[in-house]
Every structure is written in structure tokens, then in C-alpha cells.
Amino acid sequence: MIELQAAVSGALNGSLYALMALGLSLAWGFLKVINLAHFAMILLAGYLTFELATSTGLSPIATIVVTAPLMFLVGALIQLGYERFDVSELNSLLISYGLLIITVQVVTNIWTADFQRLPSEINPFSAESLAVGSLRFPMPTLLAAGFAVVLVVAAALVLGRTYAGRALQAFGQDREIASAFGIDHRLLGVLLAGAAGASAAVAGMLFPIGGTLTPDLPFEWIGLVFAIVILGGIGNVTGTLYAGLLVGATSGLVAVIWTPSTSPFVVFSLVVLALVFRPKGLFPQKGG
């Protein structure tokens, strides 16, 4: 019983690891963008909702009405500025990084570089859990599942039954030709990172809501995102999904079987077989 808790906790604390892949796996699939600045996002998105909700007493989910249209912003913009430069894949990253540190210190320098922390009159859901049997899931894990499953049918359904995504698809594999038929990739480009954005600032959201902030966060976000990015296969939304809760569930299960320390050994590991043996990703979408 303790092995299945452990899995179907670790499975729901990988689903927000999901949903902050999520928008990096669609820049990079789409856009041909590796971008670091999208967990410079999430990060600020977390500190905003934390100050929002303790300078106004708004609950931390309402807070994604500022957030999300502010964070939908940022990704346009710095999908604009990838588009007048020019900028390759390999300097995006380059670029990206850059913008992560700058957001880092700027974070330090406004919020110090303490743990910050929801006060429980704000935050309920931080001390709250729903039993099943003898199984328990806390109200944090359980929203962010919720949040990732939305999100992920949300940009599913858009890709594959609306014109925008179909559009997205075609510019995604080959931009010449999409182009040539008329396609407005640089519209469809600041749109699909300006929802990357947004999502950021969903992800941004919840986080607090389960834990607390601390500025250097991203650099430990940036190794278990990228194993889902790629386990996921690169642009593959439900694929992402399933790889967040997969190495959510699997780091949950070594941890209690073997040693919390371990974890990344086995994840990581994961990830060097399916470069080798699935580079598309462990769950190729369909015609892939």
C-alpha cells in the first residue's frame, strides 16, 4: 500500500512538472525555440501570485486573472524579438538563458532571496487532502492535476480540430511550404507563445500554492522539465502529459523502494535509453 501511495503521489507531483513542460515542448516542436525564459516565467508568475494574494487576500487561483494575460504578454514579446533578430535554435537558448539569470536576480533583488511562503489563511488548500481508502492526496497535487489535464485536452483539441492549429502543424514540419500556402507563421508564432506564456503562469500559480518560492527554483526545475520535454517527445502535448506523470510515478516508487537520492539516477536514465532507442519520444503522436 505504501509503493501504490507513493506512485499515485509522485504521478500528481508529476503532473505539474507537466504542465510546466508543456509550453516548452510547444515552442520547441512549433517554433523551432528552446526557451529558457519560459521558467524565467513560471518563477515570476509565482512570485506575483504570492504577493498578490498576501498584499489583497485574493485567493492564489484568482490570481491567474492578472497573471495569465500579463505572462501571455511576455511570451509574445519575446517570441517578437526571436522573430526580428532571426534568432536560431541554438542562440535561443543562448538568448534565453541570459533572460532566466536577469529574471532570477531581478526576483532576488524585489523579494530577497528567502523562502517566501502562502500564510494558511490565504492558502487553504495547502492543508487540505481528500482520502480514498486508505490512500491520501493532497488538495495541492490534485489541483495541478486537474490544471494539467485541462490544459493539455485544451491545446489537444486546438492542434487538431481548429484551422490556427492544423496551420501550427504544417509550419512545424516544414516552414517553406507552409508558408507558400499562405500561412502567417509570425502571427501563429506570437500567439501559440503567448498561450506557452500563459500556461507558464498557471504553473506559476500552483506552485505556491504547494511549497514555497525561492528564487533559484528554475535551476532545479530545468533537469526534470527537460527529461519530460523529451520522454514526452518534443511538441507532443498528451505526450507530455503521460511522461510527467510517468517519471512523477517513477520517482515516487524509487524513492520508497530505494532512496530519494536515486530518483534522478533512474529518471535520467530513463532518458539516455529513449534517445537511444526512442528519440521521438516514448509516446509518438499519431503518423509520427
Partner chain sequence: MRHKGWLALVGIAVAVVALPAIRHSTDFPMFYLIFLSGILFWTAQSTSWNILSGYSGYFSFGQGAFFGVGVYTMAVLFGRQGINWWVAALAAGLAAMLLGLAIGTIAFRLRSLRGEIFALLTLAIPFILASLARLSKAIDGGQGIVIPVPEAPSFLSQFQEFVFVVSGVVALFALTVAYVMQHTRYGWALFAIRDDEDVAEGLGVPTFFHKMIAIGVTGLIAGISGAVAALQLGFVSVEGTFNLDVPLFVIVMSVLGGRGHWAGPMVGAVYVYTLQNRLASGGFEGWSLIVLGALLVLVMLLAPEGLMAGFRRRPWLSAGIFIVIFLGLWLLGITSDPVTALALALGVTAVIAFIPGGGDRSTSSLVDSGEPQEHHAPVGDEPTDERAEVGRPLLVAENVVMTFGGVRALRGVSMRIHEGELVGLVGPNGSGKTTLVNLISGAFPPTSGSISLDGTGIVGARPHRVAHLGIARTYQIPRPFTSLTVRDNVAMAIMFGREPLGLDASRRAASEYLDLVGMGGRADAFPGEINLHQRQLLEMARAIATRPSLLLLDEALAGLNPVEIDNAVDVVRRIRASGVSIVLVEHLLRVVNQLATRIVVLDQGLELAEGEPAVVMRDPAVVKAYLGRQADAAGD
Contents of the next structure:
Amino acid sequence: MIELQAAVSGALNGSLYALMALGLSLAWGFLKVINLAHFAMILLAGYLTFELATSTGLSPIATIVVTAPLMFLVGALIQLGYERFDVSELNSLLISYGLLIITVQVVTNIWTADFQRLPSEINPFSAESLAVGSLRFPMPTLLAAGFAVVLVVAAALVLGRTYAGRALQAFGQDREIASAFGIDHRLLGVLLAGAAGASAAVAGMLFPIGGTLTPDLPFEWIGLVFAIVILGGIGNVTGTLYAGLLVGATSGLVAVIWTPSTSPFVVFSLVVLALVFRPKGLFPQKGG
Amino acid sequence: MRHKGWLALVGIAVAVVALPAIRHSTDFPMFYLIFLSGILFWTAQSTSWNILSGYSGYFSFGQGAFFGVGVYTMAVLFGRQGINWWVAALAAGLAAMLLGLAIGTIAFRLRSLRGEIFALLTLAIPFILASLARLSKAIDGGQGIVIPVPEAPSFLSQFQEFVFVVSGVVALFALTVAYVMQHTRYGWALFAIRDDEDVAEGLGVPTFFHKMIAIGVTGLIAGISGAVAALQLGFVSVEGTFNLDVPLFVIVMSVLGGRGHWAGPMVGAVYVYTLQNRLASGGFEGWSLIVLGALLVLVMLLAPEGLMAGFRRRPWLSAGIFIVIFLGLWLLGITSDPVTALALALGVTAVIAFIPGGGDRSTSSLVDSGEPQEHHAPVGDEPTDERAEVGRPLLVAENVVMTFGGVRALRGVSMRIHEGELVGLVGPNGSGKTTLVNLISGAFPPTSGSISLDGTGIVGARPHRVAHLGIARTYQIPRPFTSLTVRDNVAMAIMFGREPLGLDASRRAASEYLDLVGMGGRADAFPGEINLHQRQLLEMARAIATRPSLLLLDEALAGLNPVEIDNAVDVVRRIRASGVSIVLVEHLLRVVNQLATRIVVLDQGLELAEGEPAVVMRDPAVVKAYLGRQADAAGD
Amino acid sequence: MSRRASILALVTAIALTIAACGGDTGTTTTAGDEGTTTAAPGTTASPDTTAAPSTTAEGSGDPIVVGGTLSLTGAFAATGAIHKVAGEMFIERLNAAGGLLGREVQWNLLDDESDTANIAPLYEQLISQDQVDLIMGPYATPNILAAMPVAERYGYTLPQHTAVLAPLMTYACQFPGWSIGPEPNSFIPNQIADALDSLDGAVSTVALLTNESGSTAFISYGVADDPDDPSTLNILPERGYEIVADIPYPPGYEDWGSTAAQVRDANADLVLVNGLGVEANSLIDAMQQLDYTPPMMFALFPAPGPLLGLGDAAQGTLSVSIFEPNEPILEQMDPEVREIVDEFAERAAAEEIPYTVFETQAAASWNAWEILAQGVEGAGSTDGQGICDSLHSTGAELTFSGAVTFDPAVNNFWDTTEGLKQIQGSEWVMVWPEDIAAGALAGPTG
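Let's compare: the form predicted alone is above, so bring in the form predicted together with the partner chain.
Next comes the full complex, and the chain you just saw is listed first.
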């Protein structure tokens, strides 16, 4: 019983990380950009959510009206920069790392390094849960799971069913051929990067609902989020969600069966095994 | 350059020995010694990272793992068990080296674990090690370990001097290894791997072996350096050791300084460490990450090859400006503090690296980029009788089958190539020609069937073994090592050939092969500066430099104009005349008819016809299968 | 070409900015009355400092410079800010009362960026380059451990605020401002057991959660390689309290949902969290999501503000403290204490520190500064050994912890005045031991 509850809690928690991983995986798979600035956008969106909610008294969920367009813009602008300078995959990693540490420092200078939590008056979710029998689905991570499912389904539909989506897939597989067929990869790339930025805003909105903000959070996220990107398969949106749920459930189970300290050992060993035996991810796509 | 390199190393060695010795008589403040120790530590760590990730291009986030193993080996052996500190330091180096070899054994065998995937694999390792250290009460158990002050040799009166000297020795070791590697085959193998691993392997470079050396050396240096850091820190904890600080700093330092040169990481370490120090002590602590991040972004966008490359373009100007500003500021008393003067001088000198051009490398591209030279080699000028002198069987392929996933690229092909033959391998697109070339050169083993050269089976042998047995190949789209000159591209093949030569001898020998293909005039150009035809000639020169008995030319004439084709045909004749058997994969039937002693036609993974060109080309089945579809492909 | 030129101009500007930043070596030095920023000794010295020994005269007009680092940025910055305000306040008051030995006191404070690796080089810099007269320890146990060998090598006396791991603090001239006695791993579980005993059997089972890092793991498990060392895990069962769950978790742990489920199923009377920061908050949130409220909670070293922010959910939560400014306590103490507490609240608010109550951290800071000041006055000089000897022979009279003595045999860890505090209403109230309590210990709920 406790194992079931732990697996459920863990899986829901993992869906939040899947949401963080989604934009990263998309940009990597389709734009060939490893954008560590994605973490910067999540962090910034988290603090903006905190600031807007506490100063206006709005529900933190409502702040997404502001943060999502803003992060769309930021993501798109960064992508324009990558295009402008024709940045390679590896160089994008280094440049975006530069952007990430700049953001961390700026956030520290504005909001201090102290813990920031949404007060319970405007964040009623932190202590709530949905009861099904004796199982409890904690509200903050349940919200995250809901958003993750919606975004993943939307992304999968857009990629699979629309012209733009197929063009992006073609572009992800072979840039030159795609360009030869007249695909305006620059516009598509900027739109995709913007969408990834908006997904960062959603993740950033959800994090302070369930947790405590500190400026160095990105460095704690990087390991787990990349683990999910790899396990899910780079550019595989549904795989990312499955991987998030799997990693979350695994760490939850390991935490109650052994100890929480064992979880990172199990999860990252799983990553190494996956990289060695299933380098395209645990959930291969049709035709991929 | 070599003299300058050794001089720099000797200079550092003298400073490491002399500074503590003269410190008392000159009142050299202790703080500067500690400051320098910090630079030496980061020099060792970033140089260590650069050997694996800069030289061979295997980008690693796992520096923290090697460093951490070093730290904890010292903490447990010396801190807890009381084993002699320098024994513990050596053990730390060995332990980290073993970790590196273990990672390499798994990762370097798999083609899928290259590039970013390798980087991510190494990202996972520190998390696993941190978890282990925390779980094991014998290692840490979560509370951290106090490391006592070691007993320093008597001639070093203070602990800081001891740390300085030991850090200096480790940094010197790292720099010397990096320097020697850069100037020997060990470094060159890594450069070739970085530029194009498959090509390197195909030219005879045992890539697995050299990658293992690289990761082993990286681990060894990082481990010893980590052990010394543990001594200096006096207290180590899991979260303080296996965090992202070390991996990220070594990356920033190496990228900033330049990954291609042995001294690049050191330059980066000096810059970043000095900058950090001044920002922190200047009350700008809230700015240090912002400045560092901005610097990283700017360097990546404007001077991705790093500061060192810029300085090497204008060595005297760089050194002059640096020395004048540093000494000027300090001696004239404009700033009281030499570290501040150092920071200012470094800052101004850095601008030089951002000024583009200035070297001979970029100007040379403007010269002589037109048509290839008319070159009349001493041999093979007159076409030999191409139908004659066929010897014993050289290559024997029996019933070769290759399937990719569900697709059967080859469905049972048998063929023989005899000594002295020039076999044209033709067939429509997708008929399996390139797959067959890949199998013969050992790029991957066939699903079933056997291939042997001179009676030696080559199925399952790594490509570099196949190369050493005497098979060389070229690629349809030329794949030169872009960071090496034309001459050095060829020299690489000689250095790692069956009878390997040293660097200088290889360079001399390379000229002969370049002359043979008519590229002698472009020996000092970089591949980016020559045209497609010249790159294809370079492919051939590099291939014959391995001294093969069988040369596989994969569409070596694709995309050339008629004049260039005639020139290339001459070159192929000369190569054959020098005693090399050739398999020519080609679309252009005119060329095949002109050159080949025999033709093999593949269609849909099977041999359709085989025989003399004139006979085969009249075969109705061939005409139907080949020419029928050829019409579609004529466009490309 | 114009793009090239503009980029070049940008780079030049940045390089010059960087250089300019480095050029200004003025450090935040809190001096005298106004808290003005003055230049560090390094900048005022002659150009050839490198070759010349210190020229700091012992003349009565020269200020006494105290060097030290705090985590002004990075992970420990939240608490570092409390120690900064407390230190600045102390120095102002000291200077207003005539300084030390008739000389003004200045604080040369550097930022260690919460990075232990920075500590030793910065203290080396303070002592050997800036040639400060005295030093004050950094914040956080690993940082203090890193500073200790430097102080020892130069023979400086090292007062420090918060390192309570007595067995590790081996330098004879290291003086703690916060003491849980020589054996905190025995003292804390015994004090908890004493308090629980007073509840007449209302508590009999305990779920133990431990952050697997430094001090918290030490309190839970004793020293790592000795299972028989006194520890929460050993002592509570000896005292008749059954440990029904023992859950160690790594620093930075996030997945509290599954752990909360485990704690709920253990159904203990007391959930004892030997953790840091907001870990207890996260656990309480996660338990609430499971509709579970444990009868009683204990958090070892929590961030004090956020737990109060939880409202009802955290009512009755226990923690450790050396000082809480509860009204009954203030009434018993010197009126100066109330002044300090009030002024601190004002200044902390001005510095935008979220939790402005002068409690354990600030009191420990104050203690450390008092130890340093009294050592100097006792020795009559700024000589490190002199201060150390004076403190060993006469001890110190601390505003917040009373008269203390220092015995090098127990690493100078004085008889502790530490007690237990409990969230009652909207504040932390000292509840144990009874002789210093400002309120009664509330037992388990439900």
C-alpha cells in the first residue's frame, strides 16, 4: 500500500520534471540546440510567478497569462541569436550555460538567495490533495501532471498532424534537404523555441506552487531533467512524459523500500544503462 | 614553437621551485603564493579535461567524478587510515584513472555514445559516485571527513609553500603531458578522432586505444590534483565535492583559453581565476557570475577558438602589451596590488584575441584557389595496358549478406579482386555499392558471409586493423581532418601506417604522395581553403599514404567538371601504376569504361553481371536495371 | 565591416569594465559610527606592499581591523545576511562606547560565495595580504572547518558563530559563540528525551528523518565510522522511546511525497527531522497532502521564518535554540537586550531580511563578537596568543548566554545554555528546560 502511494506521489513529482524536460528535448531534437537557458527561463518564470502572485494577490496559475508570452518571446529571441551566429550544437551548450549563470546571479541580486515560498493565502494548493480511496494525489504535482499531459498531447498532435510539425520533423532529420524543399526553417525554429519557452513558463509557474524557490535550483534540476530527456529519447515528446513518470515512480519506490539517499544512485545508474543499451531512449517512436 | 613550449615549461618549473626558496629573503607575501596555488590547481584540472575533451573532442561533464575520486581517495586513505599522503595521492591518481578506463571500456566501444550522448553519460557519473559516497559509511557516510595537515618536507617551512610546490608539480606534470601529446602521435591520433573518428580509424589509427589513453591520462591528472586539493581544503564533504563547480569551471576555462592548444586551458585558468579573485575582493561579488557568463557567451560567439589562438596569431604584440601594462601599472605605482595589475593587463591583452585575421592562415586561402596545378608525375603518365597483368586473388568476398533493421542491403554477394586489377563497381542508387565498400573497409561487419585479404579474414576486425592489412578507402563526400593542413592530413596516415614513422619523417614522406596526386603546391593549405576536386585528390593521397594493396575509391569523381575528371583519371592511373589494386565505385560509365579492367554490376543487393567492360555494358539485363534507373539519377 | 567594428568596440568596453572592476579593491569595511565604506588596507599601502612588511602601527589612533568572510551570496546567503547585520550592529555599538583598547574597530568583510573552497584563500588573503589585526569566523560548519587551519597556522584566535560539531573543532584558540556542549550528539537527544519524559507517556514512538550532511547526520548517527558513538539512534531507545522509522535523505532532496507516505504509515507520536532549511516545511506540506498531521514534530536546524509561515500546520513544532526574545525572558534580562533585539529587527527589515527576529543565529553571532572583544581587552593587545590565553584563563561574560569558561580539553565548548523552542501561536517560544522557559511545553495533538 505504502509502495503504491509512494509510486503515485513519485510519478506525479516526475511529471513536473517531464514538463521541464519537454522544451529542452524539443529544442534539442528539432533545432539541434542544447539550451541550458531553458533552466534559466524556468527559474525566471518561477520568480515572476512568485512576485506577481504575492504583489497582486492573484492565483499563481493566473500569472501564466503574463509569464507564458514573456517566456515565448525570450525563447524565440535566444533562438534568433543562435540562428544569427549559426551556433553549433556543442557551442549552444556553452553559450546557454553562460546565459544560465548570468540569470542565476541576476535572480540572486533581485530576490536574494533566501528561500521564497508562496504564502498559503494565495497558494491553497500546497496542502491539498485529491483522494481516491486511500490513495492521495497531491494537488501541486497533480496540477503539474495535468499540464504535462495537455502540453505533451498538444505537442504530439502539432508535430504529427500539421504541416509545420512535419516540416519540423523533416528539418530535425536533415536540415539541408528540408531547406531544399523550401521549408522556412528559421521561422519554424523560432516558433518552436518560443513554444519551448512558454512550456518553461508553465513549469516555472508550477514549481513554486509545490516547492520553495532558491536561485541555485537550476543546478539541482539539471541532472534529473537531462536524465528524463535521455530516457525519453531526444525530441520524443511522449517519451519524455513516460520517462518523467518512470523516473519519479522509481525514485519514490526506492525511497520507501531502501532510503531516499539510494534514489539518485538507482536513477542515474538507470540512465547509464539506458545510454549504453537504448541510446535512442526507452520509448522508441514509430519509424524513428 | 617547440623551443618556446619547452622554455615556458622550464620557466614554470623554475618558478615553482624558486618562489618558496626566495620568499623569505624577498618578503614575497604569502597571499600571492596562495593565489598562484589556486591558478596551478585549475591549470591542472582544466588541462586534464582538455586532453580528453579538447584534444579528442569527447566533451565531458564528468571532470567532477575524477576530481571527486581523487579527493575521496586522499580523504579516506590519508585522513581516515593515516596512510602516507603522497602514497595516497598516487593511489588517488590511479583510482581516478581506473574510473576513466572503466567508463572508456563501456563508452568507447559504442558508436552511439559519441558527441552529446557521451557528455550526458559523464554527467550521470558524479551523481552515482556522490550517492555511493553518501551511502557508504566507509567512504563518507554523509558527514564529511577532516584531513589533518600533512607533515611537509623540512625545507618547506610552511604549509602554504608545501601546497604551492605540490600543486606546481601536479600542474607541470599535466602541462608536460599535454605538451608532449600535442607534439607526438598520441595527440595527433586524438586530433584526428576529434575531426573525424571513422576516417581516422579507416586510415589506421587505433582509435579505441588512443581514446583509452586520453581518458586514462585525464583521470590520472584529475585524481592526483583532487587529492592535493583535499590536503589543501582540510575538510571534504560529498556536496562540496561532487557538485557542478569543477566540471563547469574547467569547461569555461578551457573554452576561454582555447581547446586546441596545450597551453589554452592554462591561459583560461589564469584569466578566470584572476577575474574571480578581483571581483570577489573588489566587493563585486554580486557580479562575478554575470561577468563570467558574459565572457563565455562573447568568446563563443566572437572567438570560439579561444584566447590562445588569438595570442598565437600575434605572439609578440600580445606578450608586449601584457608585459608593458602589467609592469607599467605595478612599478609606476598606479595600482598597489600586482593581482590587480595582472587583471588589468590580462583584460586589455584579451582584446587582441578578438581582432580577426592577422595570421598567415587566413591570407593563404586567397592564393591559388582556382584550377588544380598541371602536374606531370614521373610515373604513370602513359596509360599502361589496363587489360593485362592480372595476378593472384587479393580480396575474396564470399556470400556477403548485410541487413539494416529489416532492409537487406546486400543479399549474398561474392567477388574476387586480383592483384593489379582495377575493378569498376557499378549499379543504380541503392544497389549496395557503398555498403559493400563499408564492409570491405571494416566499418561494420556483415550480417553473414566472409571477406578476406591475401588469405587473412577481415570480418570483425576493427577498421584500423583492416587498414594495416592493406585496404584503404576514400569517401564520396571528402572527409578531411579540417584542423590539419593538407600535408598533415597525409602525414597522419603515415604516422599510423603499417610501418609508422615519426612526425617529421611523416611530413617529409607526405610530400611524395601529394606530388603523386598533383597536390604538392597546396601542402600547407587547410582543407577549408581548397576546392572539391582538390579535396578529392587529398582523399586519394591520404588513402595511398597508408600504402594499401587495395584502394577503394567511392565515387571519387562525383561533382567534378570535365577538365577535373580528366585530371582525376590521370591520377587514378598513376596510383594503379604504382602497384595498387583499385575498386572504383562510379556512376560515370565513361570513366569506368576508360579505366576498369573488369566491371561488377550490383542491383538490389545482388551481383547482376561481371566481366569485361565492353561485354558487360551490352548485357540487356544490365542495360535495363542500370540505365533504366540511371536516367532518374542523372540530375545529381 | 561596421559589424566587426561595433563588436570590437563592445569587447573593448567589456574588457575595460572587467579590468576596472578588478582595479577597485575597495572592500566593504564597516567603520565606526556611520557604517561608511572605507578602503581596505591593501589599497592605501605603498605600491611595493609585496616587498614591504606590514606598516600597521600599534599607535592608539589606528583602527583595529577585523577580517572575516560571510556567505553574502550563494546557498548560505540567507543566514549570512543575519550574521552581517548582527556584526555591523555590534561594531557600531562597540565604537560608540569607545572601541577596543581605545581604538576604532573596522570590519573587513569578504564574500566567500558559500563555497568552502574559497575560505582558505580568503583568510590567507586577509591575514597575509590585508594584514588584519583580528579575524572572525565565517558562517556554516564546513566553512568554519576550512578557516580553522589557516587561523591555526598564523596563530590567530578564531571566534566562530555556529560550528557545533565539537569533536572536529580541534584548534585550541577556536572559540564557539554557540555551544551544545562538548557532545551535541549526546546532549540533543537526551534533552529531547527529558522534554518528552515530562509529557507523561504521551509520546512513545519516534520517526527519525536525517539530512545526510555534516551536523545533522552527526546528531542522528554520531561519528560515521563508530556505530556505538552516542547518537539519536542509540539514545532514544535507551531512554524508552522506540524509533519506528529511520529515513536518511540526501541534501537537496525534493521527492517528499513518498517519504511523507512512509512517515504517515510509521504512525509515530513524534516526527523528528534532523534537517536544515525548509526541509521540515516541505515534509509538512507533503504530509498535509496525504491528510496526515503528526501528533508532534521536531526540526533540528530549520530556517525559522518559513515554518512560522505555515500557520496551523506547524503549530507545536519543536526546535533547538540558545535565545528567543520572548517577553518573559526579556523582562528578566538586562534592558540592553531589548534594545539590541529591537534595533536588530529594524535593521534586518531595512536589509530586506525576511525573518527579523533576533534569535539563535544572531545571538550566536553576538556571542562570538563579545568573546573576541573581551579577549582583546583581557589581553590588552591584538596578539592572537594573548587573546587566546586570556579567554582560557578568565572566560567571557556573554549578554545572551551568561558567564562561560573555555576548556581546551573539550575544544572550548562551554556548558550549553541551549534549550528547546516551540511554535506557539505566531512565534517561537522557549519551552525547555523549565528553568529558562517562557512558556509551557505543549504535548502532542490528536
